[in-house]
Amino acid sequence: MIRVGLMGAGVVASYGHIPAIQRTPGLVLKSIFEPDSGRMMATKADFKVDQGFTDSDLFFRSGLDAVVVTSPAPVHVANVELAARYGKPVLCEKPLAMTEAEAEHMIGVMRGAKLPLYVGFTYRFSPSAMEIKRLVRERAIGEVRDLRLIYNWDCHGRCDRDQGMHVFNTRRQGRMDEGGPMVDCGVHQIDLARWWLGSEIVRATGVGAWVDAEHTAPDHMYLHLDHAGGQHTMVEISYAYGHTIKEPRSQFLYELIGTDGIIRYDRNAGVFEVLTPAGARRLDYHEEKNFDGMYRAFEQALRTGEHGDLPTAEDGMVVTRIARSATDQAIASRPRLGSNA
């Protein structure tokens, strides 16, 4: 059995990773390190994981195969350091890195300790995601030139919805601190379009809107990636749809347009299927994340030193980069409100 530590206890760690460890054989989760004390404690006992620290040292002095890093983003670059001082392997949540320099920082980390550092991108590992994957290499719709894909939502609302709406939601807060929905759920996207295509990105333009204008990030965007083959790439992302409304919406969409036919994803129909001149076809429609296929693609790189389809940190660099320059773009042409220049 390969022995996994896990670095951050959080919300995505507790309804995601932590349970697809527990089910993946092979894996067996041997201790989670948390800083926060009265959480750590909670999430042993909640998964009865025999041990939890809060001091990192002693973490991974418990016995550790390999590594997952779940923390927040801001802090991935000291946990990877780390994994890379005491000869680990690592799985890192996206976003890999606040910027490219930290990226490239730790790739050049974990590279100088000889261990691999792989992107936590479960969007891949949807058997939707998959099955889109083979029908554009098998030319499904023709020449692939179009992609469509859209997530908006609130990011739990820009209140607590469970405590009233009168009570703050830090968590939307610290996703727009840290980048807004682009660098934080957008990167997943980017990384699908460059993997359904294989075709690298040559340029990247960021758009934004601001909802809630006290964020310096905006919390709408629209992302047109040119990619090197002459494909195209629309991304929208909001943290803004219906942030204040007591009944949350949300819209997540995957359209590719072939020179042959389309294929539609629309997860709030519950709709997966592909449309060419034969006629409409409907797929087996799959949730877009998929964390337990995650985590048997990691077993299994670790067990044989062959990725496949897991994301490297070369991936997440490349995707880190366009995340945060269009969002650093939409920053800079960012227009005044009630002005008409």
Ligand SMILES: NC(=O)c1ccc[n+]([C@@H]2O[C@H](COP(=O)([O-])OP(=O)(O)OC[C@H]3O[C@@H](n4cnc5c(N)ncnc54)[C@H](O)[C@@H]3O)[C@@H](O)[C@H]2O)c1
Given for the second form:
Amino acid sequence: MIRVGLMGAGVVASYGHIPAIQRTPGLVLKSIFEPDSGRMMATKADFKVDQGFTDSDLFFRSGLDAVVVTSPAPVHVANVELAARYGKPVLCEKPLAMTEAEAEHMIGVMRGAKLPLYVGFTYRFSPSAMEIKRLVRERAIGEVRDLRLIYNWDCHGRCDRDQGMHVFNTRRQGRMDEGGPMVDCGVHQIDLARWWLGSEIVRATGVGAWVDAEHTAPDHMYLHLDHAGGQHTMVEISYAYGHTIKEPRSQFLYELIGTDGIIRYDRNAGVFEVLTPAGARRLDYHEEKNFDGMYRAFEQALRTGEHGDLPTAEDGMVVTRIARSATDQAIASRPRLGSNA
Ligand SMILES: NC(=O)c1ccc[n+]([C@@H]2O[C@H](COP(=O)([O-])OP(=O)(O)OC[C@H]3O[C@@H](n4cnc5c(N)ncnc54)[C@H](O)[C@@H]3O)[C@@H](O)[C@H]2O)c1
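Having seen the form predicted on its own, the form predicted together with the ligand:
To see the whole picture, the full complex is given below, headed by that same chain.
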């Protein structure tokens, strides 16, 4: 059994990582580290975890073979540095880092310690995303030339709906301060585009809209990517799609447009289909995230040293660079509100 320790027992750890680790053959969740003692105790009890710590030193000395970092993005770097010091391989949540330089530093530290560093792009492991990879490889729609990847949502709303519409949602604000929707969420779509096409991104152009004027980062963003193979990807991503409305709405779509057809994954309609000259073919629809699949890949990578489809730190660094620089580009060309000239 590979003994895993988890750093940061927040939202994604509770609904995604911890249950998936506990379901994965060959892995055991040995310890959690969480600086908030109340949350640490509650998570330890809820998931019947062997050991819980608010002290990182004791956590790293609790008999671990590998570590999962599910802390907020600004502290990924500090936790990866600790893991390197204690000699533990890491699976780190996305975005790997806040900047390309920080990602480079993390890669250097782990490489120096001769340890693997992987990034938790869970969307890759959806059976539907894996099927798209296979369809592209087998040229099911001919040459893929254009991707439209859309995720418009509200990041849980401007105000906390559970506590009434007057309680400000600090969680959404935090994500906006960390870089906004492209840096926080669009990294999944950028990763999918590179992975599906197997073609590096050679040019990225970011354009922003500010539904809430007070943020530095745009809360609705468009990204155009040119790939080395001549393909194009458009990512549209929003944290301001109905962020003030009572009943949340979202749009989640993948469309791959090829010389001989279209692949469509439409979460709103629950439809996954291939449209070709032979007609429309419905495929099994699966939700867009798959933590179990990611942990099966992590277990295999730790056991064999082969990363397979598990995203590497280099993938994380490239995607961080693109998301961050496109956001910075959008900020630099922000139009002035109310200007008609
Ligand atoms: N893959 C996905 O689908 C997905 C979904 C949501 C969030 N995420 C990512 O997961 C990470 C965590 O997001 P979240 O929504 O669970 O956040 P969260 O704020 O709910 O949880 C983070 C937890 O980390 C703890 N923490 C704070 N400082 C820490 C430190 N130095 N070391 C360890 N833990 C620390 C916090 O107390 C909190 O309990 C972020 O990087 C986020 O982008 C990924």
